[in-house]
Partner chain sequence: MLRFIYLYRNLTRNIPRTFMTCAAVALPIIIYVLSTAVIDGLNQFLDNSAKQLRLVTMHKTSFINPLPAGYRAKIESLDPTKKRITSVCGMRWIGGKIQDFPMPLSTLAVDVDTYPATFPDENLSAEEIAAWNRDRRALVVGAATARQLGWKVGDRVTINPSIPPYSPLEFNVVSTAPLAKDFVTNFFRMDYLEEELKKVSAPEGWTPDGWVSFFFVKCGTHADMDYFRMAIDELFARSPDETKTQDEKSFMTEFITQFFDLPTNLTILAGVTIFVALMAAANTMSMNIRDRLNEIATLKSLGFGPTTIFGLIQFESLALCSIGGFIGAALPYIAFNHTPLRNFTVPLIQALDVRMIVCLESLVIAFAIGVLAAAWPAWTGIRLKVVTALRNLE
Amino acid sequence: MVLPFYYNWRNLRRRRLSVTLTFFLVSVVVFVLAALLSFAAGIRASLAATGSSRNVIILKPGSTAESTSIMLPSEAARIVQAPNIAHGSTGQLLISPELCVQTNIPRRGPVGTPASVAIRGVDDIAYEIHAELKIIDGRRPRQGMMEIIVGKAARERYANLEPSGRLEMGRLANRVFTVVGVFEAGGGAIESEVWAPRTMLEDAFNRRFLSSVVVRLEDPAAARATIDYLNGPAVELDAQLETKYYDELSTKTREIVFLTTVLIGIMAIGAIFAVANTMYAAVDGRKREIAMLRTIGFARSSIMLSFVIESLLISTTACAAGLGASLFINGSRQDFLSDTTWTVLAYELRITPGILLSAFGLATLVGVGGALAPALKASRMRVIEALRKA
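Just the structure of this chain, alone, in the form predicted on its own, please.
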């Protein structure tokens, strides 16, 4: 015979203070978990949407990212010898020399704290190689002109990047570039960038070198041969698939997720003890009641199940509250400073079905883990002794 559900609900309402405090603690743990996982999901989605398996990115050996790569024009000239490079619509090799620098741009909002935003200098050929880039407002910048286009995420996150806006940058911050367009790139990382004519960027920052070269492959299945040639003695550069490059940039994110997961684990253990403390107090305050239930025929297992159900009611409703609070951050734009590229990546917090399941699993673990010992104590209570002490 199982105790009715309203019996559990009535007992929770009688212990409002302890139940409320436990409810609050569990909901905070769930919210922190959801926020962490949405951060990781947003970063992964942004980086996974960046790059193409048909593109190979080439850096200077020993560099960790484009921002730390310094490639001389004479070194980049050897790339044309590589096999399997595709030809463009006009017959030219699809090779894009690119320069990546950083400049501080204030974030939107009343405070306007500065962010280190990536500025990419490219030639016209880059738009054919980076086929995922689409102009959604305005036009491309003209070579030889102080014009820029900005990524959709960058426009939403940072100030002065609307069309016709003006951005001061350069080695002395004395060159004024005009925003002539906005682009999107499937939600990828380059939507956090600003693109400018490469020669104008070289002149503004006094940089006479390249950060990277991106080439388009004729046959993606033969990418290994092209990469081996570029890494070999004939060229002596560091080449890899563009998709692999952006995947490696997410390594720091995985480290943050791991460290924060440890913190959440500690918080979850604290939540389990809080639930256990609440349930132990319930057992001590209901000794006579439990004895009477045993006397009228309820089995030990029914008593034990009743306490587990009460604990799960606390944890699952707290889980719903925590997830409900996390929905307010779902879809919001944030930015993350990478210690690899030293530029910010604008991303969107995402509450995915997997995150909902993970939060529910954590809440269930907390509820069951916190209830087992008190429930076992209640089920083993000696009826005569409990009635005598009561």
Second form
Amino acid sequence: MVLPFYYNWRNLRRRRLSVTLTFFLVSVVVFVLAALLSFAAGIRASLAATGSSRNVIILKPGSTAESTSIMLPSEAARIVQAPNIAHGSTGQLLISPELCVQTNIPRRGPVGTPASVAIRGVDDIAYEIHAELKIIDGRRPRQGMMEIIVGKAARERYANLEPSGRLEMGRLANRVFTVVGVFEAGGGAIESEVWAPRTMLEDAFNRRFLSSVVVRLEDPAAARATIDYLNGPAVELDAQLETKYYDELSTKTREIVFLTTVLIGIMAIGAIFAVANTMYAAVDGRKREIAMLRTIGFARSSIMLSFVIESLLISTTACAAGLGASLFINGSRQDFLSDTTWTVLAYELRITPGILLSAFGLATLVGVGGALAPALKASRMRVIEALRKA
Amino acid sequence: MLRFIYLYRNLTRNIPRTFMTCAAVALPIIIYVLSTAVIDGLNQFLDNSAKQLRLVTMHKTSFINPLPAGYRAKIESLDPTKKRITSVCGMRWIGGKIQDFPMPLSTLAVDVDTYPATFPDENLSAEEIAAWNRDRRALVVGAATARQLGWKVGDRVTINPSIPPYSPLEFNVVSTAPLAKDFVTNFFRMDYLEEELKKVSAPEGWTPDGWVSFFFVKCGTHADMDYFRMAIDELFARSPDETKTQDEKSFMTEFITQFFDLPTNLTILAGVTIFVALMAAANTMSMNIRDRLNEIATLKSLGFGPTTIFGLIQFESLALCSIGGFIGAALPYIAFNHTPLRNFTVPLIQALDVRMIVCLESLVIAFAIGVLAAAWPAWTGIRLKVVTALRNLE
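If the structure you just shared is the form predicted on its own, then what does the corresponding form predicted in complex with its partner chain look like?
Now the full complex is given, and it begins with the chain already shown.
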């Protein structure tokens, strides 16, 4: 026979202060877990949404990212020989030469610390290859004009990137580009970028080279052959699927998850002790009651279960509260400077279903872990002695 | 004396509870110590930067735009006496990757002649400087990086630069800079890099060599720093490559805050852990007092005054929290100073130095938690009405 749930509820209300303190403690631990994991989830979501498995990105061998890659136009010219490159609407090969530079733009907000934002110079063909890019406000920049479009994330996070805003760039910081549009790209990393006509950017930054070339594949299944050809002696460049390139950039998030696991592990053990303390007190304070319940026929197991349920009641409601608080930071914009690309990635903190699940897992662990020993003590209690003590 | 015995008995009468409270306080304190140690490490690094009287000159628009190496002579010419600007050292970032090692390195080429004078805080010995001057492939490895990769003085190592020339560069390790404040960065000679760069084919109108990422300008006094910070930018104003000069601390702070804004986020984390420890301690103290209301009433009826009651409760809480705080402070101190964990490198920040002062500070925090946690229970103890408490006796 199981003790009624109502009994647990009434018991919790009897020890209000102690239960409240434990409740707060567990909810704070859950909140920290959710907040720390939301950093990693946000970065991963952003990078995972970037790139297409139909695109191959080509860099200079030895470089670690687009921003450290310097490719001569003569080297890039060899790419046209590669097999399996798709043709565009007007019949030309879908090959997009791109130039990546950075410029410091202040963050929004009162302090306005500068962030190193990626500026990508592209030709018109790039919009056919990066099909995920959609202009949500304004229009594309025209070739030969000092015009730029800005990603949704960049616009939200950095100052003066509103439509018709002006951005000074270039080697002399004296070329004024005008924002003519805003784009989104399914939440991907390129939403943190600013795009400009490539020739104008080459001129402004005095760079006569390319950072990367992106090609669209005719048949994604035959990507291997194209990549092998590009890496081989005929072209001698460093090609990989776009999705793989961005996946490798997200390795940093694994470090965050690792650190979070260690920190939360330590805090969770602390929380287990705190819950156990509360539950021990509950058992000690109810010796006679427990003995009485045993006398009227409740089994040891149902008494044990009752205490575990009571503890779970605290920890899971605390978990819900902690997660509720964490929803306030859900979607808030952060950015970080990658030490591989040397550009900032603006991303949203994300409370994902996975995080909710691990938070509830943690709360259950804390609840059960904290209740186990006290519940065992309660179930092993000697009935006669406990009753006599009164 | 009697009171101490009473205190001791109180702590030992419910051993599981005492143990669990100590643990519940100690574990958050461990996290507190670790996160403050990281902040402390960054601050020490920045304080050192502030002390070194160095200016950093970089390209006005972005650190990715290089400056002509010839700017060095122009900066030096601002002070022919060499008293106010004692040395100027050009620096060029090459990043670097090691085969089969995931983490990117921070490797910089520096002007061979001025590097030892500009960076006395690297604390190179006379022999090490001699080796640096003698060997074109000399490499000074950051202490933590050396530990991580197992590099020792005299080793021959290969680094793949992340920028041109891209081809692997071979070095001889001449020092692992054990006394430097920067444990991560590696330095090698600019003349070696320049020579390798001459072999690289370059786009028309651009030469890969002859550029630097930053200049570090060592000044004589603070007044000189203030003066030249303006004077250097003035010198290159309206030139093809304008500069932005700031003191080293501002320069470094700008970098550090861009990586996740670590200091701010860790301060929040440290604050949260204190809150958790406080909750745990307050919970125990309130339970302790609740269990002993009749005892307190008895003490009162025997004539012990409110000060004694207050003191007893406060001291019990203090004892609990200081034991927990001591364990929480001592564990990371021992682990990161005297066990193999010393070589453990933390992702993002790489090297963790847990200093005694940080541990002592957390001990003080533990005391404060003890005082705060007992505040409400002690207040209840003082206000306790003897008659009501004794009447409720079961």
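Treat the numbers as computed from the prediction; the structure is a model and nothing was measured. For clarity, a rigid core is taken as the largest C-alpha set superposing within 1.5 Å between two forms. Numbering follows the first chain given and starts at 1.
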query: Threshold 2 Å Cα movement between these two forms for L59, core superposed; finding: no
query: Rigid core superposed: F177 CA moves 2 Å or more between these two forms; finding: no
query: Rigid core superposition, E310 Cα moves 2 angstroms or more between these two forms; finding: yes
